[in-house]
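A lone chain, given as C-alpha cells: the form predicted on its own.
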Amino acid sequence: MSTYVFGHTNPDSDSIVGAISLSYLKNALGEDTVPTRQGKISPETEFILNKFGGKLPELKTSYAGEEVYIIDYSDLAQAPEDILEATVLGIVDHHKLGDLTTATPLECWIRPVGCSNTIVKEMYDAAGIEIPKDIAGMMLCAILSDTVIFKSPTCTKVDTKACKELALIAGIEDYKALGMEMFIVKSAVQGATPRELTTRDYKEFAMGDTKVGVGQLEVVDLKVFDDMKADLHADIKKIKEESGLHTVMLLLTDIMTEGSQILVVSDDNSKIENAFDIKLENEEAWLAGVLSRKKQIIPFLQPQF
C-alpha cells in the first residue's frame, strides 16, 4: 500500500514541489511513496511544473485510513477533512506549530526557513542522497516563490544556501532572472475570476474560538488590480458568509515596492487596526514592508482573538 504526501489545501508551490521533492526522496530511502495535492494549482506552479518536467500530484481529497506524510503546514483548517483517520507519519514544516496531533510517534521536521522545500534539501543531504536535476530545479524555484527571491523577513542564510546549491545542480547561472520570470507569470491576473484570484494563495487560521482567512496575491505591479479590486472585495464578503469566518484578509503584495495593500471583511475592524497600528479607509490599508503573511500577519493578528 502506498504512502501518500502531499501539501495544503489551496496549494502553493512550495506544497506541490515539496510533494514531489519528498516523495522522491522517501522513496529513494526505500520506501513506497506518491506525491499528491488536495487543490487546484496557481499558473505559478504550472509554470515550474512545465519549465522543469515535472508532473502534477494526482488530486486526492480523502486520507482516512492511509499512512501519509504532510508538508508545509500543521493546521487542521489545512488538511483534509478526514486527516484524523489518517496515520501521518512524519511533517515537514517552515510556519508555526499547528493544532494537528496524532495517534502514534512520527518524524518532523519543523524549521524557522523561508520554504519547506528548504528543508527538503537538508533532509536529502542528510541522507546523502542526490536531487535529480528537475527536482533540483523545481524546489529551487519553490523557494525563491516563498522567500519572495530573498526580499521576504522570512528568508535565511539558510535558504540562500540551498539556492545557491540547487542552482548548479540544475544547471541555472541566474536564477534571480528565473525567480523574476515567475513572479512576471504570478501577476498574470488577467482573465481568471475573483474567485480564481482570492482563493490562489488562500489559508484559514484557528485564533481563538473564530477562524480567519487570510489570502495573498503578490505581483511586481499592484496597478493590475485598479479594475478588478471592487470585485475582489465582494468576493472576500461571499467567502467570509459561505465559510461563517470572523475575518477575510486578502494581501495585494507588490514585490518591486516591497509593501502590501489589504482588503479587509470583518465582525470587527478594530482587531485589524489594533493589531498593525493602522486606520482602515473603506476596509483597506497599505501595509509598507509587509511581504510576509507567515511572519509580519498571522503573528501580530493572533494576539487580537
The other form holds:
There are 2 protein chains.
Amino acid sequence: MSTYVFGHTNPDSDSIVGAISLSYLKNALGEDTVPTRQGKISPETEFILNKFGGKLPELKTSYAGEEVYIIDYSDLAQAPEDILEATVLGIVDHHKLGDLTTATPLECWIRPVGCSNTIVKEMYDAAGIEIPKDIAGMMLCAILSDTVIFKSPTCTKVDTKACKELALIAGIEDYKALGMEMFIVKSAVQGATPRELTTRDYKEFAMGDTKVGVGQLEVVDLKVFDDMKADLHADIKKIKEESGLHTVMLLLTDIMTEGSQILVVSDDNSKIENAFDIKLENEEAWLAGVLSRKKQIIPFLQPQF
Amino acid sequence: MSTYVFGHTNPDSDSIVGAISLSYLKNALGEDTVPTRQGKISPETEFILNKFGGKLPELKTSYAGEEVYIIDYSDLAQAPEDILEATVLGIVDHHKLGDLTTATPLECWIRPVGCSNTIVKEMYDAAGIEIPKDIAGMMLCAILSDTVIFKSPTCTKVDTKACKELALIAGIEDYKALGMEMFIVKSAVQGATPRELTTRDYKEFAMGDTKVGVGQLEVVDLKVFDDMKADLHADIKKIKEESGLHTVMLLLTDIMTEGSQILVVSDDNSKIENAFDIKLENEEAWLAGVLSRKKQIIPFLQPQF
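So that was the form predicted on its own. Now I'd like the form predicted in complex with another copy of the chain, please.
Below: every chain and molecule of the assembly, starting with the one above.
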C-alpha cells in the first residue's frame, strides 16, 4: 500500500513541488510514497514542471483509510474532506498551527520560514539524502515564488541560504533571473476568465463569527489588469454572494514597485479602512510595501472582527 | 523580556527536564528563555534533579501576553488556561497532534518517538550545540522514564541511540542500572496519600461525547500496593464523581513482570471488558504485557465510545 503526499486545496507551486520533493525523500528513506494533488495547477506551477521535467502529480481528493503526509497547511479548511479518516504520518508547513488533530503520534516539521520547500531542504540535509538536480530546481522555484524573489517580509535567511544551495545543485547561476522569468509567466493573465484569476491563489479565513476571503495575484506590472479590473471586482462580488462571506478582497500585487492594489467587497468597508488606515475609493486602495497576505494583510484584518 | 519554556500540567520528568534542556538550547542559540513548570513535581523528578544538580524550574501557571515554547503536549487540556493569549513560538512533542492552534507561524518538532527529550537531543545535534554533562544526565533519565528502560512499545531506535549518546556525555556507564534506581524511587509509594498517587500521572481523554480519566503508577513490584489498593480504588471512584467522568481507570504497572493491573470505575464496565477482551473481577483485571497508556490502552478504549 502506498502512502500519499500532497499539499492544500487550490494548490500553489509550493504544494505541488513539496509533494514531489517530500515524496522523493521519503522513498529514498525506504518508504513507498506517491505525490498527489488536490486540484488544478497554476500556469506558474506548469512552467516549473516543464522547466525541470517534473511529472504532474495525479489528482486525488479522497484519502479515507490511507496513510498520508501533508505539506504547506495544517488546517481542516485546506485539507481533503475525509482527512480525519486518514492516518496523518507527518506535516511539513510554514504557517500558523491549524485545527487539524490526529489520533496517533506523527512527525511535524513546522518552521517560521518563507516556504515549505525550505523545510524539505532541511529534511534532506538532516537525513543525509542527496537532492536530485531536477527536484532541486523545482524546490528553488517554489521558494522564489513564496518569497517573491526574497522581497516578501516572510523571507528569512534560512530561505535565501536554501536557495543558494539548491541553485548550486541545480546548476543555475542566475536564480534571480529564473525567478523573474517565473513571475513573468505568472503575470500572463490574458486568456484567463475572471473566476480563474480571482481563485488562482484564494484563501478563506475565519474572523470573529464570520469569514473573509482573500485572493492574491502577483505580477511584474499592474498594467496587465487595466482592462479587466472591473470584471475582477464584479467576480469577487459574486464570490461574496455565493459563499455568504462578510468580505472578499483581491490583492493585485506589483512585485517590482512592491505594493498591492486591493479590490474590496464588504458588508462593512470601515473594517478594511481601519485595518490599514486608508480610505477606499470605488472600493479600491493602494497599499505601498504590501507583498504578503500572511504577514501584512491577515494580522491587521483579524482584530477588526 | 524573557520567553518561558514549560511542559504540561501535572508535570512528569519529561516535562520538567524538557523545560530545562530546551531552555538551555534556546539560550545557547541567543534567545533569553527561562524554564518553568505548571505544577508539583513527582519524587522521580526530584530524584533526577538532585542526582544531576538540576535547578527546580519556577512554578508559573499564567502566560497571557508572554512568548512561550511548550514541550510534551499540544492539546489545550494540558496547557495553561490562558495559553491562547500567549504567543507560542514552538512546540516539541511526541504525542498525537492536539487541538492547540496559533495565530502566528511557529516552530514544531514533533516526532513519533518515545520521549520529548529524544527530540530535544535531535535539536541540539541539528544546531551543533554541545549538551552540558548535567543536562545530558537529566535527559537520559527522562528518556529511561518515558520508555520504561526501553521496555515500552513506544520506545524506538532513535530513543535507544539518544540514550547511548547522552550516557557517554554524562559519563554514565551503566545507564540501565540508573534507570532501575530511578524506578525504585518511583516505586516508593508509602507515605503518599491515595489522591497523590491516583493523580501523580493522570490524564483525561475525550472519547465520544464523554471523558475518560486514566492514571498510571509504574513500580518495580506490585506488592507495594497490597495494603492500599482498596483506598486507591475508592479514590478513583471519588475522582469520577467529582469530575462527572464516564470512566476512571488506574494502571498499576509492574515494569519487571511487564504488565498492568487495572482498577476500574465506569458507567459501563462492558466497554472496558470489550476493549481488552477481559472479564473484570471486583472491577479489576490483569493486562499482561501492557506498559504504555498511549499505545496499549487509549487506542483500544477510544473505539468503544
